[in-house]
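The chain below stands alone and is given as C-alpha cells, in the form predicted on its own.
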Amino acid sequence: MGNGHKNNDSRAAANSVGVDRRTFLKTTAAGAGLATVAGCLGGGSDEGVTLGALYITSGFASLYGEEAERGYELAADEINDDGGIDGEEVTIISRDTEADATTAGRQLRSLIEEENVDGLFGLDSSGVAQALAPQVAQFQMPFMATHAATPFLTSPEGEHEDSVGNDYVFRNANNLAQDIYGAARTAEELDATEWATIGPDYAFGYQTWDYFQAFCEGLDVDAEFTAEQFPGLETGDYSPYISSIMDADPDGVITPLWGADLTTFLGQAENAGWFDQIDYTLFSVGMGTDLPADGSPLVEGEHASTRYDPFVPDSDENNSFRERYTDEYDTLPTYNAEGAYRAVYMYKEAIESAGSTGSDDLVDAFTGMEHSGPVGDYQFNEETNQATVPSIWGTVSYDDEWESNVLDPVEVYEATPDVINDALGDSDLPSGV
C-alpha cells in the first residue's frame, strides 16, 4: 500500500525546510531572473482585468475544457454586463495543454509573460498541475485550480516527497482525498468485500487506487485488494484490461477513468458483459464525462461522483446558475464548468476585496477565503489553500426531464481537514485538504 508506485513521471516536489516560503519562493524567482506581477487594478493590461485560463481543448480530453470554456464565458458575461470588476472589463485568454507537462509549461510561461496576465485558472490533469505548481511559485502569479484533483498539489512542501502545495496555488473543488473519502464511504454501504481498479497509468490512477485503499483501512471497511490494471492514456482496446479484471471476479471496482477513454471503455466493458458479471462499478468524478459525452453514457444504476451536482445544493444560488447556463447552453452544468464560472468570481472577489491586481494582494484575499457558489459556502483552509468542498456521490439515473444522466440518490459527504485526516488514519498520504 502507500504511494509506491514509480513511474509517474511528472511527479515532482521542490522542497524548502526551514525557510519561509514566501521569502524563498521571492529570492528564487529573483535569482532566475523571472518577473514578479505586482500593479494596480488592472495591472495586468493597459486597461481592464485579464485572466489566463489553461485548459485541455484538444485531444481525447477536450470536453474538459470545452465545459470549462463555457463556464467562465458566462461568467465573464455576466460580470461586464454588471459593470466589469471595480467598473473594468474582465477578459479571459485560454491556451490548450494538450495534456502536457512541457506544453502546459510553455502556455504557462506565454500567458504571463507575452499576455501579461493578472491571474491564472485551470488545469484538468494531476500530473500536469504537479509539475506547473512549483513554476506558478517562481512566477509568483496566483493559480486557482479548477479540475486537476491530486491531493500533493495542495499538500505543503516538504510534506511528503511528492508535496508541491506553495503559497500561490490553490484549488477551488474537491481534490481526490475528498472524492475517495467518498468513494470509501459509498463501499461501505455495498455488498461488496473484494476490490479491484483499472484506471489511468499516471498520476491520477495510482493515487486513486492508493487513497480508495486507505480510506477504507481507515474507516474499517470490510475490503481486500484484488487486481489492478493501469492502461495508458488513449488506449483505443480495452479488452486485455477488462478480461484481467473480470477473471479476477471482484465484487467491485472502482475506476477513474476520464475523458473519451472513459467513454470508450464504457462500450467495450458493456460488450464483454462487464456489468452482468461484477456487481458495482464506481466512477469517480464521473459524471463530469458523462453528461457532455459523445461516447457511451454511464450506466444507469452504477455509483458515480462529481465535484458539483447541478441539484445540490437546493439553493437560490444554484438554481438561478443551473437555469442560466442551460438557457444559454441547452445542457446540465457540468463540474468543469461550474468550476471555471466560480473561478472568475473569485477573482472578482478578491481584485474588488483587494483593491489591486498585484500578485502577493490575490494570494492574501485568496488565502483563507470564504466564498458563495453554485456548489454552496465553503472556505479555504489557510495551511494547504484547498477549498473546504463536499465529497458528492450518487446512484447514475436517467431523468426524462432533462434526458440525461443524473445522481439520484445522492450522497453528500462533509470532507473538512478533520473529516479527511481522521478517515486517512495511519497512512502516510498527506490529505492536501
Second form
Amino acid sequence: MGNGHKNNDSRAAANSVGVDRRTFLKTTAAGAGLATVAGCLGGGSDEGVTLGALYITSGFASLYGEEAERGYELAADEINDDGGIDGEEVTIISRDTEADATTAGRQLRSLIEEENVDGLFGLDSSGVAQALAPQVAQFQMPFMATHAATPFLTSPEGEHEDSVGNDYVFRNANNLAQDIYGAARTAEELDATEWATIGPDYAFGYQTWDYFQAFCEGLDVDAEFTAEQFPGLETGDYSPYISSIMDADPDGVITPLWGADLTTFLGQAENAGWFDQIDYTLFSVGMGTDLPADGSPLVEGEHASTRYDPFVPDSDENNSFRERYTDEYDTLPTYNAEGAYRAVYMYKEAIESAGSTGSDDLVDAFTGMEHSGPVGDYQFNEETNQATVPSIWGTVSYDDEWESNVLDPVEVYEATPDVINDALGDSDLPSGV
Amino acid sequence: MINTIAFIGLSDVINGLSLGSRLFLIAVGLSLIFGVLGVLNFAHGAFYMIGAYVALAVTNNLVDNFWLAVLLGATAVGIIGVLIEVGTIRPLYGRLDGDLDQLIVTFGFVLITHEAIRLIWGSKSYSLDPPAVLDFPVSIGGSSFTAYRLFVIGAAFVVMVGLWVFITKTYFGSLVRGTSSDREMASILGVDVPRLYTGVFFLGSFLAGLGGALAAPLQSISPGLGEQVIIDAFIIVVIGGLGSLSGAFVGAMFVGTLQAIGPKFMAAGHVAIPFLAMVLVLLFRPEGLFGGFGE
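Please show me the structure of the same protein in the form predicted together with its partner chain, now that we have looked at it in the form predicted on its own.
After this comes the whole thing, all chains and molecules, with the earlier chain placed first.
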C-alpha cells in the first residue's frame, strides 16, 4: 500500500491555493481514493509494481551486483512479457549499497520514501544486512534477502545478543549455518584433522569459523583447529596471511573470502605453493560469482559450495531457467543471479495471492510460504522467515561443454531446522534456520 | 585474537621487505615533495594507483612488454604530476593559507582520479602477471616466493641508493638540498626555484608511478588502491620523519615488517599496529626517527 505521502502532498497543495472548504474536502477525498487504488497495485507510482533492489554494484564485490541484476532483469522481463503481476508491469529500481551499512541505509530510505517501492530485495554483505534489518522493521516494508548469509539476520531478535530477525525480513537463500553445516559434513569425509581459516575481517569471516568449529564438534568430526587469519576487505597483498597459514601447515583450510578478494587471494596462494602444501581448501563462497566461468582461478579438485547449482535439482524448472539464462547472458547462472530472479517471482506470487501490494499483506503471504523455483521446492520457517533450502557442496571441476567450472561430484545436504540446530551441539550460536 | 602460532621466520622477513619496498617507493616521493616544496600531496596515493593502471593498460592494450609498461607508467605519472604542480599548486605557493589550499587541491585530485579510474576501467579488480623472466618460484627458508617479489625488494634498494647518490653527490642534488633549506637564499643566488620545484615534483610523482607499476603484479588493481597506500605512506613519513630520505626507507621497511609479522601474533586487529607505532613515535620523537631532508 502507499505510505500516505501523496495524501499529505495533495492537502498541502490545496491549502496553498486558497480553495474553499468544500472543494478542499472533495479534492482530498478524491485524492485519497485514487491513492488507495493506486496503492493497492503499484505502490507509489500511478500504476505498476515497483520493487527496490539493494546490491553491491561498485568496488571489490561489484560482480555480485552485476550477477543479481542479470537475474532480476530476466525475471522482470519474463513476468512483463507474460502479462505482468496481476496485469501490472513490474519495475525494478536498483541502488548500490557500496558494501557499506550507512550507504545501504540511505538507499533503503530513499527507495521507500522517494521511490515508494512496494517491496525490497537484495543485500550481499552480512554486516550490512545486520545493520539494515532494524530499519526494515521500522519502515514495516517486506525485505527478501537473497544473499547476505549471517544466521543472525533470521535469528529472531532476543534469541542472541546479535540477533536482528523480525517479521519483515525474509531470506530465500540458504544461510551461513546451513552452508557451513554442509562444510562440516564435507570435512567429515576428508582425510584431514587439522583445520585453519582465512576469512575477511568482519562478521562473515568470524562467523564462518565459529560455525565451522561448532558444527565439527556437534557432528563429532575428528578435527583440531589451528591457525586463523582475518585480512581486511580489499587487501591487495595476502602474502603475510598466506605465509602465516602455510607455516601452521594445516591439512585443510576453510575460506569464506569472496568477490575480488577471493580472486586476488587465489592467484597469490597459487604462487606461494598453497595448493601443493595444503591438502584441502574449502571455498564457502567459491561458486558465488563468475569465478566458475572460463579462465577462473578456482583450483580444480578443491571443494566449494553454492546456494544454488545450475544442474541441481535436475528439474524442468531448473533446466528451463538455466537455458533461458544462458541464452540471454551466454554464461551459467550463479547463485546470486538465481536468488534475485526468484525474489521477483516470489513477490509476484505473494502479490497475486494477496491481491494487494500492502506491506502487511505481503508479509502475511511470505510467512510460511511454500515456493518452487530453480533451486527446488522449499518452505519458509514461520519462526525465522528462513527458507529451508539445502546446502550444496562439491568438487571444483572444469566442464568442457559449458566451458565453465562446475561442481562435480556434487553433494546436496538437505537438513531440517531441527537437524541443523542439533548439529550445532552445545554451542550458543543460533542457526537462524 | 591471539594466534597460537607465533614465531618469525625468514619468510616473514622477506614478506616484510617486499611490502616495505613498494611502500618505500610511494613514501619517498611523498617525503621528497614535502621536504623540498613543503607540499603535503594527498594525491600521491592516486599517483601510485595511476602508475598501476597505466602499466595494466599498456600491457593489455598497447604492447605486451612489462618493462616498457613500468617505464611508461612511471613517466605518465611524472607528467601528470608536473601538470598538476604547474597548473594548480604553483599559484598557491605565495598564499597565506597555502598549506590548507594545497591540501584541498590535492585531495580534489584524489576524488577526480578515483572517478576517472572508475569511468575508464570500472570498479572491477584487475591483476597483472609478472614478467615471464621473473615468473618462477624461489624457495627460501621452506617458503616459496616468486622471483619477481625478490626483484621488487632489490629494485627498492637500488632506488634508495640511486636517490642518495643523486641528492648528496650531484649538482642538482645540492640545489635541491639548498633550496629545501632556504628557498629565498637559493633564489637570490640564481636558482630557478619554480623550475626546480617542478623537477622535484616530477621526480616524486615518477617514483609513485614507478611504485604502482612495479607493485601491480603483487597485488590487485582496483579504484581503492590509492586510498590504501596513502595511509601507509603517511604513517611511514611520520615515523621516519617528514622530508627524510633515509627516514622514508627505514620507516617503509619497519611498517612493511610490522604488516608481515602482525598476522602471526594477532589474527585480527593487527592493522592497528603501524598506527600504534606512529603514535609512539609522535609522542616521544615528534620530528620522526630521522630529521631533515637528505639525511
